[in-house]
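Okay, so here's just one chain, in structure tokens, the form predicted alone.
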Amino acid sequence: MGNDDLLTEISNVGIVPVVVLDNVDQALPLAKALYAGGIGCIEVTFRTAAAEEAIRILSEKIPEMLLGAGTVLTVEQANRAINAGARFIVSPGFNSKIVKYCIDNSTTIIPGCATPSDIESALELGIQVIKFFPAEAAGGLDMIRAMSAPYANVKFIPTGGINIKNLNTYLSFDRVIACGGSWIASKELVRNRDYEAIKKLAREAVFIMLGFEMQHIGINMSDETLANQISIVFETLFGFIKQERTGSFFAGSSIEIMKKQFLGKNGHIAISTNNVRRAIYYLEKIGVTFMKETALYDKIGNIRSIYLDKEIGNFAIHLLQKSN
């Protein structure tokens, strides 16, 4: 997998979890609780002896993780980890002997950016995805937007003061490509090895992340004529508005008439999301498979709706990208 694969494979996640180990047989536990809870990415911080060890028994044990090294502060660290099996590096803050000697050793480098001075910097070796530390301290949300402007192709992975209710607003922007944070996995929880903890909290990071809601139910009608009927049963019944789009009707927003046989023996049922390719990616990780020729594109290629491959109770799903 390449760096830019990899960094894709990262933005698919949304959520890094930064965490401290205090000792190596707490990695494999802490990794496979949040991969139950369905973060397949984890950054193990090099604050502690057991870091290298750490990393060595996650790469071999659990390979599919997107596995990291974190508060990687010298050459020989970086070394040390590379060597471990991270597959990414990530330091606090902008050291070009470290940016170079990762990018010689064809491994991703993401490193600590809260300036535009230290873009610059990360710009001219050729980095366009930096870590934005520590993120809220810095000015958060809106210090990204501004020092955004005038880099138009740096992405940012904001880290710092980042938690449950605060995630949301900052992946809102299209240019933060995911959010690091230890909120999942507290120096306390893992001291405590409240591993069933760890993956509830991270279950919980994923479907705040995803924003799964009710959109709107599919009927379907075997004609025009009976799907115009029954819009005006509910205008009538309801005081739901009657709308007519180009393949059905619609009675207020939640209730979709459509005019013909459609996807699914008794309709579809419509589940608004805060962004598709990651829902995407969660659903295909636990199984779920999609019908390709169905996604929809908007004009800048981000997929805004696909069907799942299988009915639920007669009806078909899709996926719907919620309005920014």
Ligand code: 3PG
Contents of the next structure:
Amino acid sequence: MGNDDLLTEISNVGIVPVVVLDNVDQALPLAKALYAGGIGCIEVTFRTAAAEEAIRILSEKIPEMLLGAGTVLTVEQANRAINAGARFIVSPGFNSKIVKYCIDNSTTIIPGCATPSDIESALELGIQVIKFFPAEAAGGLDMIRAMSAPYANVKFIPTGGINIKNLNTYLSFDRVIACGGSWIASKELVRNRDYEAIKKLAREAVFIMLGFEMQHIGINMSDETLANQISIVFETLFGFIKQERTGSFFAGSSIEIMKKQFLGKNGHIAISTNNVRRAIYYLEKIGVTFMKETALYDKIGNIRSIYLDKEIGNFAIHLLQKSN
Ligand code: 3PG
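Please could you give me the other form, the form predicted together with the ligand, since above is the form predicted alone?
Full assembly next; the chain just shown is listed first.
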């Protein structure tokens, strides 16, 4: 996997849990808890002596996890992290020696940047994805927006003060590819070996990030005339305004009446999400498959709708991009 592919995967996961391990034996159960909670990414910080060995164990035992080393402050630590199996290196500040070392060793480096000068140093070395740190204290999303304006291709992984409440604020900006933070696997939960709580927090974060909601139900009709009549009934009885679309009529925004027999024995259910791309990634990891031929894209090529392969309760199910 190349560096760009790895960054794309991190962006698909959307959340980078930053962890501090006191003991090497915490590494595997912690990573498994995150993975089971839907987060296949972990940044093990070099703040404790356990980091290097923890990375070695994780890289051997759970290779499906996107494994990074964080709080890397020296070239020597970067070297140890890479040899132990870290696939990406994160530093709190911009350190050109570390950046160059990682580039020379074909390892993804996400350096911390908090100012335009930091960003320009990163750009000079060909780095376009940076950790915005410390995100909340350094001005939050307003700062990212302002700072990103002159640098068209720079993408951000804000970290520092991010939690379940402000996660989506950051992710709603398309220049933010993921958020990092310690709120899912806090020092306290790790110290108490409360892996069940960590799994729950991971799951909570994933569902908040994806924001799944029932959007509309689709009724299959055999022809357009009937579909039109049905939509008029909904409008007459309930005031759900009829709107004609290419293959259907909508009655209000929650009922779609198809002009011909369409997918789903009983019709279909549209589940909206904050990000169809991330939703597909998450669902595929847990075994869901999709009808690729049903995918629809927006003008800039982002996927906005796709049907799952299998029906649920005799309804076809499709994901639908929420409008921002
Ligand atoms: C880091 O090392 O990236 C930060 O300490 C994480 O910040 P947080 O603890 O505020 O999430």
